[in-house]
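Just one chain follows, in the form predicted alone, and it is written as structure tokens.
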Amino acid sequence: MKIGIVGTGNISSRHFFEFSNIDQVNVEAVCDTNEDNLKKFLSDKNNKNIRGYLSLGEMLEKEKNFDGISNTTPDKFHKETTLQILDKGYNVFCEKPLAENYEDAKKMVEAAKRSKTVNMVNFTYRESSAYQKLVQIIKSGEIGVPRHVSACYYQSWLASNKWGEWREEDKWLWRLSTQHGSNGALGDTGVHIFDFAVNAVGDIKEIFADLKTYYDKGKKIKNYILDANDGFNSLVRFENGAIGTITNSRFATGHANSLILEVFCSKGGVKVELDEERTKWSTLHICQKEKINEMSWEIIKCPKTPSNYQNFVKSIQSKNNLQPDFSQGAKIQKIIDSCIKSNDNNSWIDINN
């Protein structure tokens, strides 16, 4: 199977590694308009036999018969590059968020449907086997209907130097600037936690969001105006009657990359807490039956589940588009847009209006 990669920034290395470790799958070509990034990617000891191009158009013209193309470009280029790929009839695996806004995401969904291609969005945390089990339990009705939800995504790169000094590196600074295509923490990691909650519990009906930017960290560094949100709180009402809170922060001291989801239902509760090192990705906590009155939780170790990369390949082979697809990506983008509207208007927003 022949795979191409568009964009050779930081995340592209992960895509190369994951696809290259699937049997009979080869990354054969990459492209990037940034020549330095392209050269750096191609100079890696494992990437020497890959053909490199300085534009997507050139790669699509000179390379034939891709089975799939992975889109790892910055957020603001997702729409235009994906539409080019779909126009050629190739299957697309796109980094999150699907687009910068719902209108663009909707156009991508429509283009994917017209081309009848496999399309997926890389919501990474779907890969947790504990999360997959949590979703299965909730949807089975085993613990009743959802009543209350708490979902948090915690990072601390604005409060620590775990990944380097953010004030000195473009790969962090652009995430703080709306002029550079960032929707802040909401658009970067908020898409993950909303997908996490919605996929497990059901669609959100209404939302009230409060976005926060901390200007005491500085207002401008180099050509980056630091005006994107650093975190948010949101109150949500689900279509099925459940209520909850969904929150996100880049100042969560002590948390490298933590996702916590707790869903309390009419006959029990389930929770997962994912961590940076993935040591808890198979650990599900459940409280049901006799344990409800004991106030105790059973710990279930869940067998490993396929990665999004493996599911993309499987989708191509089986011609059965697995989740999360572009429609899910667009649904999450609509929630993100509604959060911005809610914050600006200081009001509840009906997601469907």
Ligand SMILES: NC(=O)c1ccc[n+]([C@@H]2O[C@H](COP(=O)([O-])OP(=O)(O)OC[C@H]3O[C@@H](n4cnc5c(N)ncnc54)[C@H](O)[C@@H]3O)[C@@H](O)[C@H]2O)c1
Given for the second form:
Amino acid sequence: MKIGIVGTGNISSRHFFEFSNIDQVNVEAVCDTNEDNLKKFLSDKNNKNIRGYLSLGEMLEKEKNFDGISNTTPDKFHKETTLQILDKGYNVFCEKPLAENYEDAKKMVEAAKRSKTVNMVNFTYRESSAYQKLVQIIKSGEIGVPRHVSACYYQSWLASNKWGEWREEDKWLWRLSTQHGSNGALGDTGVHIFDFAVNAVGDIKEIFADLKTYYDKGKKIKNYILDANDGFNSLVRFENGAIGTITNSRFATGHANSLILEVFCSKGGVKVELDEERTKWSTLHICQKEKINEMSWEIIKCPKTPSNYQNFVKSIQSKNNLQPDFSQGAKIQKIIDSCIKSNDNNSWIDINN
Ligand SMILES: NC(=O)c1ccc[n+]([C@@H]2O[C@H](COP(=O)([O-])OP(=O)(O)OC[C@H]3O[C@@H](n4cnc5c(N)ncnc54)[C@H](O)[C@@H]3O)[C@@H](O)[C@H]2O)c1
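Moving on from the form predicted alone, please list the structure of the form predicted together with the ligand.
Shown next: the complete complex, the earlier chain at its head.
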């Protein structure tokens, strides 16, 4: 199976590693508009047989018969590059967020439908086997119906140097600037935590969001105006009657990359906590039956589940588009747009209006 990658920055190495580790799958060509990033990627010892191009157009012209293309460009370029790939009839694995806004996301869904291709958005944290089990337990009704949800995503790269110096590196600076196509923490990591909660609990009906940009961290570095939000809190009402809080921060000291989801249902509770090193990704906590009055939690170790990369390949082979697809990406995008609207108007937003 022949895979291409558009964009050879930070996350592209993960795509390369994951696809290369699947039997019969090879990353054969990549492109990047930044020559330094392209050269760096190609000079890596593992990447020596890969053909590199300085634009997607050139790669699509010179390379034939891709089975799938990974899109790892920054958010701002997802729509334009994905439409180009779909236009050639190739299956697409696109990084999150699907687009910069819901209107663009919808266009991508429609184009994918027209081209009858496999389409997927990389909501990475679905890969946690404990999370998969949590979803299965809630959907089975075994612990009753969801009542109360607490979901938070903590990072601290604005308060630490764990991932490098954010003031110096373009890969962090574009994430802080709306002019560079970022919706801040909300668009970058908020999409993950909303997908996490919605996929487990059900659709959101109404939302109230408070976004915050900390200007004391600086207003401008190089040509980046640092105006995108650094974190948010949201109150949500789900269609099924549950209520919850969904929050996210880039200033959460002590957390490199933690996602915590707790869902309290009418007959029990379940929770997962994902960490940077993936040491907790298979650990599910559940409190039900006699444990309810004991206030104790049982720990369930969950066997590994397929990665999004494996599911993308499987979808192509079986011609059955597994989740999360572009429609899910667009659904989450609508929530992001609603959060921005809620913050601007200081009011609750009905997601379906
Ligand atoms: N799923 C996850 O957990 C996860 C993690 C990190 C990043 N991401 C997403 O991946 C995307 C890339 O993030 P990153 O950290 O790798 O960014 P990055 O800035 O390190 O890399 C992006 C690369 O794309 C290149 N590029 C820009 N426009 C292009 C174009 N038109 N054609 C070809 N190449 C182009 C840039 O030159 C750069 O090398 C973002 O959308 C981000 O949200 C997802």
